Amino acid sequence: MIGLAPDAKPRLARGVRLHEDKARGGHVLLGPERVLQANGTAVEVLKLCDGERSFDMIVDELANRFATERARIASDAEAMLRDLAAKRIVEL
């Protein structure tokens, strides 16, 4: 698998929202016709998506605030990214 672009510019989908679901705990991506659980992880990552931010601002965003291999957290946040990439839930 090719490597995400440094500078791209990972955002939601057009009609898709974090959405905190406090009767489940927790948070939710919302989309037309659809609902994810979005775990804690993941939600660290997709608040950070706001198409302003690069996918390397992104990482070294995560591994300042958490303390943890920058290596890993690319990797891993890469192969979510391009997961909800392939359900369009998010854009790159």
The other form holds:
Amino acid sequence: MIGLAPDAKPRLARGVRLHEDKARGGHVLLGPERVLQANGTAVEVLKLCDGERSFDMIVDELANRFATERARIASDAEAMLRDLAAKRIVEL
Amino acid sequence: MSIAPPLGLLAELTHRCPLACPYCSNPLDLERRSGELDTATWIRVFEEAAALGVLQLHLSGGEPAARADLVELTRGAARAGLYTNLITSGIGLDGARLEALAGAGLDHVQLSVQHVRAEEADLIAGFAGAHARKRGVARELVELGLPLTINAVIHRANIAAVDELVREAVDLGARRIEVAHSQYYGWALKNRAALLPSAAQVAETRATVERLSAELLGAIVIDYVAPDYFARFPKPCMNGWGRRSMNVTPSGRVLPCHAAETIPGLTFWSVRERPLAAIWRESPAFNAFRGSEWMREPCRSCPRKEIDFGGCRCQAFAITGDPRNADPACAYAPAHGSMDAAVAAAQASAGAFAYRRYTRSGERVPAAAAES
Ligand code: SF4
Ligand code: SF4
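Write the structure block of the form predicted in complex with its partner chain for the protein whose form predicted alone appears above.
Okay, now the whole complex, with that chain kicking things off.
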């Protein structure tokens, strides 16, 4: 698999929203005819996917914030974003 | 019994509609404009829905654009934090109105199309020029950047055009298409003999959708809605009665599904009289078929009862006369044979449409208008 370009600027696809689900707790991704549960890590990554920050910047920010090994964060975030891109929830 | 909050709400803003689709699932007895909820009441319902836990709102009808306050309603829904989807025929939406809707926070649009060729499409819709206007609306939506789903209800008069319908949706810039076999409620049930395809046509459609899903991967997502009349097991109708969603009629009655009023003896509560949360938890209509206590055999002892919930109550009633029976779409249902019989009878019928228009039973319609 080709790595995600460090300068890719991921963002939520138009028509998709990250929403705080107050009634049930946690966050969900809302799109046409679907509701996807977003776990804690996914929410932290997606909140930074604003179409302005590059993938590199996103990973840096998370590595700083959680004091975790950068390579691990990069590979986790990439796997998640690729999966969501295939579902047309995220644009890379 | 603890009742989980609903995820979705379908708001039938009005039953008025310029089109007259014979496959329309609205009730035969359409509600009048004079009885419709006003703007403030709808917005209160949206706010109550969001507080109750609803995440997605579908603005539907009839044709929701027939409401002069559609932009205001959309803004109210977006402010309440709801993911807002507009289900429309496109008629009544010009460029300026679409732009206002996008500005008001609309998240997604689902646009219906009847056929790929104008003449046939307009004949199905019962409205001259509908097809050309829909194409125009689709282009404007895409230009505005609003995500678009094309909804194609499939029946005998367009089933041969499924391949072209999907390709046209790609051309129009839709990201998703619903290839949805007609469901037989309301006007569609009345038109069943003119609409039901043959088993061979259904098999071919399934193969076409499979082929196109692979070929057009990445270009468009195809959601296929299988036809009840050719099924082995029923659909998990509404994901279970009173489990996931609610439906509000133009006058404010709250239903577990849009066809629920066809079942006699159910008591529906109205948003005019009670808060939505109380209706969801306590209304007799919502509690009538929650859980599985109400079930009869073969559902009662069937291992699939938590998967499909015994199918559709409205269809069970329409075909067997008792909503507690298994949906006749199920191969285990004693009435299953009547589905095949309806398909066979339909193939022998000439296929004239009874268009969806206001009937004479409603009040406030002058006799002349009712007859036109
Ligand atoms: S199915 Fe056709 S007639 Fe019925 S509400 Fe939709 S556009 Fe109008
Ligand atoms: S018998 Fe009832 S529960 Fe079992 S598959 Fe048929 S409809 Fe579903």
